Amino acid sequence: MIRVAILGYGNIGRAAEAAVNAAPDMELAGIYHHNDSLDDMQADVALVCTPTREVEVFAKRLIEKGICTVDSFDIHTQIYALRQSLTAVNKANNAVSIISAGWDPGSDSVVRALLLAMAPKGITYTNFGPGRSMGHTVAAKAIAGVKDALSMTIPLGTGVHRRMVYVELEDGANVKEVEQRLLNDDYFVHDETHMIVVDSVDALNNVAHGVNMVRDGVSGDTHNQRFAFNMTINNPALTGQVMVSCARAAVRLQREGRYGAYTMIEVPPIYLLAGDEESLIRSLV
């Protein structure tokens, strides 16, 4: 049995730990809250369910102690400065992470490059939502002046997004400095952002979101390839699942010796799976 540990316990480490209790290979080897001393770990893998932003300091404590890593990483532009960060620590410590482990970036990932392998020339649009972005929320939330908040994303078509940030401001808070603080802030720059002050944002919450990915391109010297693929989500849940799947795949890479840190597209698709080999391949290829 994989022995799971999970730190953080949000959206995604409460789902996190429903995808374990549901794995026939694993079992919880213990929750840990932020603040809670990590000296007392005994894993196999932890499952890295921090904001985004606190990932890269929790994952070296971890990997510094030998256990492997698995997080859902969600900003794109930062991601290889990540892995290569990572991936010196976990040489040292003979670990392994796999990073930026959930939907997208994560298993939309994996798609975009079969539909590139399919269609080497081409275009790919991802539209994102209507729903929910937990990265987007979490960053508005710990904008000074806000109390809470949640972000939904709008697709607009050919991949662009508009951001709808509905807040709730702390008391005294200057409506005008919270926003350009929220305009200015990495995960809202490159995107059109409307925030809307509300009195509640529990009353407009849910974890809902989808994903549209769609790529028009060329085979050998053929046009007119298209290709589409359609999901509508519980945001949190296949977070947790794909972070979990991937807690199998770390496992097995550092039992291979394979030591460093990995996103979704440099590890095979069978790692991710429970079961044998041989019956894996006999269902599905």
The other form holds:
2 protein chains.
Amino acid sequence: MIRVAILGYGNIGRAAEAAVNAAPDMELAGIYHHNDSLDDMQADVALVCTPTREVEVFAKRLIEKGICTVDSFDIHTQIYALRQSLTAVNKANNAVSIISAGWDPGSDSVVRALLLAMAPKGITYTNFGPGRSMGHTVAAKAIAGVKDALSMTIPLGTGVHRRMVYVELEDGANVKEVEQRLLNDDYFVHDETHMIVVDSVDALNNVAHGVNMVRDGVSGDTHNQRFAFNMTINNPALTGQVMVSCARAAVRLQREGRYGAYTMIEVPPIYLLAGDEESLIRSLV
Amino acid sequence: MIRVAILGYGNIGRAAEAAVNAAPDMELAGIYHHNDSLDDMQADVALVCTPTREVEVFAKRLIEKGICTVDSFDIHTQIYALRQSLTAVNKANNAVSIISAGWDPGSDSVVRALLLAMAPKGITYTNFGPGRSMGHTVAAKAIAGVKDALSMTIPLGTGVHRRMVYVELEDGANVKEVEQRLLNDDYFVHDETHMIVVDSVDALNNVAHGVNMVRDGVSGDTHNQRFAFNMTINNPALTGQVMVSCARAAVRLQREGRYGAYTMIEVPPIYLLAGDEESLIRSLV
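Can you now output the form predicted together with a further copy of the same chain? The one shown was the form predicted alone.
Up next: the whole complex, starting with the chain shown before.
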């Protein structure tokens, strides 16, 4: 049995716990909150379910204990730097990390890689939602006059998105002024954005999300090859599940002595799965 | 540059040639027909584009020359046996084969593996077509009274398919008798099958194909996770392209000393792609 610890117990940590409990080859090796001591952790792999900006510090602390890590670090522009930074610590401690292992970045990245292999020329559009954008929600909450906010991402096709921002206002805030500040914010100024004042943001909250990835491309010299990947999902449930599947792959790569940090496009898909190799190949290939 | 030879020059061999010519990191190392001598072949990897039943014999002959191989062997029940058989020869000759590297088996297999990692409980339905079924077309041609035939696969959902069989009859053949023989044939007896007599099967031929893969499943303990992968494609063009992308992976695995035969679900997706690792991770993850 693979011993899996969970660090951070928000939406994703709770979803990861359910996925560990459902896995036939894993046992839960403890749930650790943000400020807990990690001294007593006895685990093969730890799922780092902290806020994304704290992933690197916590992952390094775990790797230094010889524990493999999985995270769903989601700042796309900083993924490669995280990979290089964790690779050095993993090599020094004979461990493996799988990073940015959610659905985007994560399983969507694998689909993008596969589509590129199938049709090397062409354009892939990733259309998100409808669903809550964490980054845009945090940005909207920071606007002066906003008490609470929810920013929904609405896909308009070809990678263009509308932002529907539901806000509760502070007492005495001027609607027009708040709206101007929101529309001019860096997070919103480039997209079609609508601000809607509501009595309760909490009443709207919902962790549903989705994606529609489309590629029209060229295989060899043949055009008009058309591909689409669609999903509608519970966001933290999918993120937690992908992290747990990647925990299995991290331990396998460690056993093979292939120490370092990997993104999901660098991992053989079969390593994500429970069950013996022969049965998996017979049933999936 | 990776030197790629092509063995077999039918629809798939021709499509593979176009894909090699379009690849920035490959050069064509010769096209070999079925009965050509392979003595002079100087290649890093050979694409075995022969009929599927001849793949094993030709692949072994090439591996024994130290040349990696890629095939699109498509008899699902025999894939694992082929993998074991070629693995032994690869290990003895420091080579790598990637087998069953088309779209199904092949890229569809990777999608099935990924969906299982994302939602371990649930049912995946693979719906094929509309498009020509090679196996059913050959079976229809073998029916007494049939001069030429084309069997189209029509998806009805949940993995159920209708067979639309277009036939030219031999002179003097009785339509009702031919139809009875067809409907009772092992290939057709389990599916809804329609036989349609036409003047020219050749006038109907078309290499378009498609797939619709659907999974509704459970991530952790969360139900109603819904996924779909769809494509409409030129069949030999996609098969040839996937083989060429896998040729790149075969050479990479050989360079790493990981000799043996692999199905696509055992290969890191990034190995299929041209370009440097850092750029690929930055653009895809």
